[in-house]
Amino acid sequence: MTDSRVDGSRLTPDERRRYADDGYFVRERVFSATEVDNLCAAAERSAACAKQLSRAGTTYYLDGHRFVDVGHRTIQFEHAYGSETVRVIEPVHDLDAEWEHLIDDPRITVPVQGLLGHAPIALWTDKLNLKRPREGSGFRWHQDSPYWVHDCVHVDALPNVYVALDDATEANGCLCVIAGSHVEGCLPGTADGSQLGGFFTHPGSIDESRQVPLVVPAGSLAFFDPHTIHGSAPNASDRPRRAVVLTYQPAGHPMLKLKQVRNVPRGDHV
């Protein structure tokens, strides 16, 4: 049985030039406002959730920021001190049965296996950013394939695929690249003498005239290279600005975390 939403997610030849060209693409408006709501839903019983769990775990602070590790979770807080506000969960698809289904949609899946050569894929990781309004902190420029490297030997083949949960804006910390770094792979971190100043883009290979902030209303989706240079302004608005970014590879590999094979249905056949 063909899936109607199949045809309709095919990669155009412009999103692939620019996908090669620029290291990502934006497709506006993917998911209904009702599907939105429900992935709203899902992100506050997730945060609810992990924050229960974190206090059952390992905790532990890097260059000041708490982290918390609950078996083969990372929740990550607020960089306030003494906060109790949930910044990222990775990962979170095991938290809620949305997740799963997201994880799974054609929208996505299947422009993602363009990419891939339109292989069969598999999850690598997912995460749920939730930047809260006043409070959420930002996220320093960065790659996420120098977090990957040492973990995965096809480093290069990790598309990320940005799923807006509310309308992003400048004003609320969107996500933002730098358009075409991702040519060079990977590069070299700040070696600043912090604790994480390795996984953070050395200045001096950032051309910040070629950043682009992603302003997409709720339910649109950004693709973009795991060398893509990337990161966002905190929220400095009355606005949540939530975000799910999952991260596929060929079907076969085990997730990061999680080490088990989490193989997803071929669009094309969906």
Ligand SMILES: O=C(O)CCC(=O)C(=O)O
Given for the second form:
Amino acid sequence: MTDSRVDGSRLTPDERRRYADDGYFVRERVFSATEVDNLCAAAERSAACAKQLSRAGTTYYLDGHRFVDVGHRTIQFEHAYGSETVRVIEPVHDLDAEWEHLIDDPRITVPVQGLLGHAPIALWTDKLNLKRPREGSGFRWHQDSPYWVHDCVHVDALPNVYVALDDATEANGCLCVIAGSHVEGCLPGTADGSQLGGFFTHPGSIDESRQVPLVVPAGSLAFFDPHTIHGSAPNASDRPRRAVVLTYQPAGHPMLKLKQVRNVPRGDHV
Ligand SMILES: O=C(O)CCC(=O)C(=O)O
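Moving on from the form predicted on its own, kindly provide the form predicted together with the ligand as a structure.
Whole complex next, starting from this chain.
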């Protein structure tokens, strides 16, 4: 393919090495300010829509936190008691056409194909994390693979792409990763007696000296392995820290929640 944008998306040898050794790599300012504005507008439309949809959903609480299932979608609310603020929407891609375009964008899909052996790819799952100013709660250290391993036989082949919609800083709770934490696959969870404790990585398996805060400008991408331990602090700032996390898989397999196949169009493959 001769399209220079696509060529520019190909993995460099250094990125390939960093993904293999560290379990992640970052590309800064992949999307322009105008593109980021459009994605932020989609995030706000999706949040409003999810809140509306949640009124007809099934509410339940895990460790005191409110979740609402509406059809195939799970909407999480902020952790403060009685909060009406949407925290996470999974999946979000079918709430706005902007997400459908993002999923197929070659600046994302070409490097992902490089990580998956240049084979055709499909979407596995996608989330919108809203992390509102002063209110957005943190994410404890965890791997994604323990959530997925019972629904998927190719859990090693589920690369994540974190799309920063706002400048991410330590003050607003940027994503943090533990470099090199992916190499041993699924690690033990905590046994702290909580309902979700088993999904959070046992402290004995976390080398916090290898923690890397991904302080990146809006429009940046972080590619990370499904076994990479990651998490983030609450948003202690007056600025939002919104992000979309897209997770891909080899083509032809159904998505985690929707159970339909959402392949990336073949025209974008290299
Ligand atoms: O958005 C974040 O800070 C963390 C997201 C995360 O851990 C996840 O979506 O699995």
